[in-house]
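The chain below stands alone and is given in structure tokens; this is the form predicted together with the partner chain.
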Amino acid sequence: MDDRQQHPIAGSLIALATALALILLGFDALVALGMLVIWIGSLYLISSRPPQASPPARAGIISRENMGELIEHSATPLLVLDRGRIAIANRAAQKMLGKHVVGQDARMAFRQPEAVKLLGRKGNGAAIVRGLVRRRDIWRINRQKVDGDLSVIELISLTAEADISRAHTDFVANASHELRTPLASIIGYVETLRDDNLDPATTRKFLDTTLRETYRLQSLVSDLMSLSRVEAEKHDQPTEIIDLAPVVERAARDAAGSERASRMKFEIRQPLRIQGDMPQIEQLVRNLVDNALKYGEAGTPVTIELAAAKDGQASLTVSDQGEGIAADHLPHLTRRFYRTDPGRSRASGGTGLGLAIVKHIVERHRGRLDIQSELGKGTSVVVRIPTAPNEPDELS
């Protein structure tokens, strides 16, 4: 005990000296004594240690309160049931089911028959419930027993999954439809060609059409393949360092071919190096230039501009002078098989996948795609890709 209690010696001495001084100054000795007692007494009161808090008796056991804190910030809606009642609902669960559910019977929150069946069962289990909050949503409810009375309920939304699988089904349906169209005309013409009494001119014409449709089928299949390849690699950023200027120019000439090469106007000012995937950048440029040449007015120039944008980005702009695209089409342009004018697109050999591929390539390069268009004037597509950090010795 002694080592804990400290004697306030210095304080007591000062108090004593003050008391003596008071007596010497002519104060009543009783007053001075009284002051001395109160002073020193208060010093002892201050210096004594506060009573020690007794150590927590049940450290390590998770109480109901800190169980609530444990799950409170989880993004997954979680609830703790005490027998049939909701004892704890974390923030996500309260947001989803409403604040009122805490303390109520669990059936108030999950009244769907499958869920009620799960709640009534002993032991662990899962149920899939439709229309838990909104009409068309789908949730999986997992129930895990903790001990005799408590169980944890976890809610997992399957709505997004169902949407994705619907989008997938839609894509397969669209792709099959696109593939069948050229195939149907190939079959039709070839069946007619089997007829022996065809004059050579017609035969020739039919063969040309068949060939054209075959090419279209081929480009559709190769576009689908590159789309799936780009999508598969979507998350790993390319590592190769490439100089954009020569790549852009080569790919653009490649896309134009000899007949349309004269329409191209290059404005490439400086070398710009990005971290990129060579074949994909080439494809991006090819698709953009091909679109611009196709939808620009015949004979009008197509400008391909490469410049350094402000924030360390390379910006590639491909502009045409054509009839432009109406504003309400713009947000959908990068959707697969989306066409502003289906008839014309097919007639010019479009697959409906060009911009979807461009978008995926740009995303893989951590870039941005902007499409600006004015009706009657033309369209310009801007691709911005971050430039590679300067390491001159790497580029020979």
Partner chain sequence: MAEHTVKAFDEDITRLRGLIAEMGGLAEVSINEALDALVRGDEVLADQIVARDKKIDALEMEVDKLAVRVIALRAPMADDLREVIAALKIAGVVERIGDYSKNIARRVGEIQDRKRFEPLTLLPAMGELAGEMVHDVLTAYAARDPELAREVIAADAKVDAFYDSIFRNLVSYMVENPATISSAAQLLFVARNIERIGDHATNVAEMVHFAATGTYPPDHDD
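Target state, the form predicted alone; input state, the form predicted together with the partner chain:
Keep in mind that what follows is only the chain, not its partners or any molecules around it.
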């Protein structure tokens, strides 16, 4: 029992002796009696208080239950290991590895040499694992000790970064190849032209070929620069309000030139305005019209149609009457340097970047690109871009 809960007899006797001593020393008896009452009363008050509970013992850093609640809604796959076994797996981890992994030895759940080596070591660490879920996946596994036998495993996907890096590598390789081809032709013909024994007709032929390859090289460099600019600006939404009909007609005629202008057929049904970048919209139209004129049957018309779509968008359709494109090629047409017929494309001066540029321009304008084609009948490319909101004076 606490000493404060025992009857305070000793304290009371001391208080009484002190009061008597004060009276003998000449103090007023009432004052001494008052001090005695206060002293004894305070002793009994203190002794009547219940004892305070001792502070609780310090708990562990974090319980498994609390840790499970903490990580459950994380978008990153997280696992909690207890002595090497998976005690907790959040939703993202269960979706990735399956619900059955809870309770398993972590090394059996991963079954990757790099992961097994990491889990077999003591302390913190990290490892890169390939093919954990799908064949080309790349994951970084981070292990962090928490308390006692508990540790946390964090799974971070590096697949997207690897895909971007691979795409950049492929782009550089393809661009280098495309640039080398006309350069090799130009160098070869120029070296041949240095021979004084060539007759005028052959010299003229070689000069024409050199000039053609130079123009091709110029077009390729120009398209590469255009693609780079469009990609750099793809997240910046344009703010200029454009009256679409005159822009489409002007850009289409520019792409056709005087020698092909007779093949164009315009069907512009109503004025439409969009919020856009005028030079990029002009380039989009030029690329689509130029492709249609190149690959459409000679002498057949190319139709440029502009109309309002039902969903509040401006719809631009460019159609040709050419050979058409096989269905298996359609998903790949907007890839850089992709060609259904490389020989024909190069012969016509194509760079393989026209539709890639169109795709990025459409994406920057928050639009949609659809390509429809039927063998023997032709191809139609449809671009849909949201129309500009009405100005206040037009709403009244």
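Residue numbers count along the first chain shown, from 1. We call the rigid core the largest set of C-alpha positions that still match within 1.5 Å between the two forms. This one's a predicted model, so the numbers in the text were calculated from it and none came from an experiment.
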property: After fitting the core, residue 271 CA displacement of 2 Å or more between these two forms; result: no
property: Rigid-core frame, C-alpha of residue 143, shift of 2 angstroms or more between these two forms; result: yes
